[in-house]
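What follows is one chain in structure tokens, specifically the form predicted on its own.
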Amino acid sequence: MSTIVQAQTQVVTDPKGFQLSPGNRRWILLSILFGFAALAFGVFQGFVQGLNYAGISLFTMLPGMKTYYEGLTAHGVLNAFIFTFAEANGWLSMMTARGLGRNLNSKLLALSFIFLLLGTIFAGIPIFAGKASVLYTFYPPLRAHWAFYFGIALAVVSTWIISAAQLLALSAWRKEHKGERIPLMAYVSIMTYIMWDISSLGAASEDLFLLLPWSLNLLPGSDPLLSRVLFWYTGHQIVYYWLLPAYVSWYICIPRLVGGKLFSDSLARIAFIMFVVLVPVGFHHQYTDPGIGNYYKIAVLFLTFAIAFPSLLTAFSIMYALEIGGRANGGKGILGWFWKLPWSNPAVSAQVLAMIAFLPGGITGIMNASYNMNLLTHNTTFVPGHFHLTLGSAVTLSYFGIAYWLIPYLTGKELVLKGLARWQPWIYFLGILIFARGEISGGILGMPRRTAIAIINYEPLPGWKLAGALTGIGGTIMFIACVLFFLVIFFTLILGKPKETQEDIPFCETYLGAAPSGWQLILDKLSYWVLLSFILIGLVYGPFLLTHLPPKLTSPPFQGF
């Protein structure tokens, strides 16, 4: 490997003076900041949730808050939907534009932001009015106000608009670069949205054709089983819509930030292709559901283990890049390189700590996908302990790290409170480890999730109090770390000094670059992988839908308000 080749095509290494247009920059920055604003509201609700497990009930003290479930719904919707949608919409729009060396359609970016903003308003008003306490999974026969379902639909449409903007830009780029490989920076960003386009069809269909008309009394009842199937068709893959934007940063930016190099362009593309193809894994969330045959559960058991493989490919690629960087900085021995990473850079430390936290997150995910383990952990705090290690650490910590260089890049201002920024990821990392330890250990002991533990009228089982105390302590530390992050970003926006020079987006180099010919060309045939995904979806979900359509709309609504 004496020759080092770029992971990107020429348009990335030599963009010929490419700059984000004022329109692109405006809407991307607004989307990023709006996402963090949603996170701020959601994180406060999460703080109150953590204290609940420690036996401290603050819900009755919050203005307008009627029930525990109202707060839990707000926490889930703001953090799992609005925050992640807004960040991905902005972040991957920018990466696509920079990768292709051409701006996206600013009108589409503006339309996407408006749809997300309206969706947040429509969904948020009934949540905080106590008329949509159905959690972010919104299972029927629980019924919310119609505005909640309409708002969720608008938020999803905002992501489809971004995908349309990406594909239009890609089509125009291909006309100007016939025969060239899609730049990796753009490829992984576009594939993330293609995966989400396919995956979001389930919950979108449930929302638009079953729940929204039902909430308007246009349908006689609901079909809880069909609705759950459609939701979980999307509900597991949304995890990858949360995670893959972080992967984009890990593949593209982290190698450059640590002074390392990516191993293989093709390996990165194959990992993202696998996420597109292996969409139908949602039934593993329904192992305990009656009315679903063993065929579906066994099929998705194997597919779920298969979809862990691209994450293992990612772990290899990123650890390789980190080790190259650490050794280039003087690291020696088996692990000496690890300590030579640029830990003083919060953009690096936040994302590397996110990777470390993601290790137990992935392991507990495999445990949840195992049928026998699922019977033990289902509907216990083990489950939120797991996804706080994924969404709550791998994703959120990565977005913190990305923001530490992205906000200065978009605003042209120097980051302020740099000392605070250096400590913030470590404080959050400590908090998530304590928090997850509490929830996972409590779940193994049977501590229920989605339960107002602070006001239960029965004696907690042995071990619950310690697990709850750890959850509350960890959640409090996480909340403090989030406040520190918001302070750094807020003061950067209002007090940051103008940067003397505008730096480029950090993009990686690779040892094995994008081959101009040979078998690797098929990796860029995006339609092939989309077709293969739909074939697999048909094999897994087709038999179920054939036997369960038309819907059995017989279940009356239950409204807890």
Second form
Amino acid sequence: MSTIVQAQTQVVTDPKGFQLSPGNRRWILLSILFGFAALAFGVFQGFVQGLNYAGISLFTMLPGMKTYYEGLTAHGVLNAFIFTFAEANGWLSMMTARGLGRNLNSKLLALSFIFLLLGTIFAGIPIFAGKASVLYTFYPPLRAHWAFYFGIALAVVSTWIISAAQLLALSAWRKEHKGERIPLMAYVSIMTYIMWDISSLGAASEDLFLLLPWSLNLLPGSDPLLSRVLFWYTGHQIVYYWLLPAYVSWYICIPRLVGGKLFSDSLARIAFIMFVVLVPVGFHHQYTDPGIGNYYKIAVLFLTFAIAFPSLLTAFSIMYALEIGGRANGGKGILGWFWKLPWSNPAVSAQVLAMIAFLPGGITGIMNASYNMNLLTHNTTFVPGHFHLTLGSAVTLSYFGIAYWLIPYLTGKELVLKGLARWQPWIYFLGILIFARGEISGGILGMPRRTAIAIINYEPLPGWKLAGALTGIGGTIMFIACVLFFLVIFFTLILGKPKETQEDIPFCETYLGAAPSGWQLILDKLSYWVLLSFILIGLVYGPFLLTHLPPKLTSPPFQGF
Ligand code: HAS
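Okay, that was the form predicted on its own. Show me the form predicted together with heme-as next.
Expanding to the full complex; the earlier chain stays at the top.
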């Protein structure tokens, strides 16, 4: 370690401090709390879905729920879209503001929040009325009420508004800081949104130009193949829009919270650039779809392995930061540092457990991406096993950890029920391990996903009962842990004592900082990476679109209401 040159830290513009404006603070806090409220509604549905696999059918017992698919749609939309959009909007607005040392435009933050709120209402009413049981992938020819598609569009626009606010702030910052490197905290936050801007174009155009007019009877039919291609163009990258806010915390805050340092500024930037450039991988969700040539499937197979690489870079960088922290706390030997991490701080334990869960989460992703393994896992519970270790753990547990310091930071109130907060991440982690063991093993034995298994009228295959029971038990434990989290946050909001001192956002230092000259400057030329991304998208999706367009609007709707 002594051979590493200490460079000047460029993580934030002004390390001495920064004050969020009341407007920024209000809309960021509202967005974060709104996201957790959506999660609370969503996990109720998730609890019932988990019990389904254990053979217990409670779908119709929840208010407004009539069928299994209504509940599953509500679970997916609330947890995968509304919760994640709201958290990312709030969290990365704040990190951009702190990184650049300038508040974002409060009116834009307010507008974004209103769009997300309206989007949730528009999409939520038909879901709970049984008029949009189309699941969160909303494949045609399943048809929902028009308000559902409209609501989804509003929710996506809310994210674009945040991106606009970030880019406006960056452009103003650049005028005042000519020739300076973009501070790392702002860089990773802005790159996350740039990646999402490019990625969201597929599902947004599907929603706005195909599904919404179709649901209003303005088009003669739907084009399921084109719709699925557009959806999955976005559908894989959305997982990185979920994940990268957690990475922002892992890169920027975790090294500081554990008493370590980030190894390299450039390595972190390269990881985020790879997520921006390697957008076109969605066809790996369509390995088994007819109508898509092998060229596309093989191209994305390699690109998918390539996009796992920045996560491996992240694993290296973060593990190194943890090790530095653990050793600074007195840890010795190969793994002794691990036990010396500040485990009593729930902001740390939740996020380190999230990382550990992400190890099997990532491995199962790579298994899914391997074409012949996918033939085994596709449409089985292996897939929800995978995504509860990623979205349900790496992301959600990270947001729990972030909230344990962020809510006190934004409200100026001390966290209450600290003992409960300490246990909560461990309980959730235990739950996810049991849940994922159930889903993954069941999936390998052919247990189908998206199936009301509790009421099937055929004999389950051998092994499904144990797998299903584990899924139900794990899901219940996860649900209990979520309730504990909501209790801590709720009581902090209403009973938390005013903090005596207001600390800054925890941000790291780097061993190898942002070089002021040399090849690294190209990392900040954001437009180059966007251009490269579009070239790659053109190469992968261009031939498909050229041969397929115009849309074949021939499929009549299937409308379950
Ligand atoms: Fe995935 C399906 C492939 C990542 C979410 N994925 C899904 C679906 C969701 C989802 C929701 O190729 C289902 C969609 C649906 O409804 O049909 N996925 C991948 C690959 C990755 C991947 C290759 N997925 C994610 C992430 C998600 C997510 C992240 C949410 C946030 N996924 C697939 C494929 C399918 C799929 C196929 C289609 C399946 C089908 O047929 O339907 C990779 O990006 C994963 C790379 C990750 C790693 C792990 C790095 C580990 C880190 C932690 C380090 C630990 C530390 C602590 C530092 C290589 C960074 C350690 C401390 C110690 C002491 C140990």
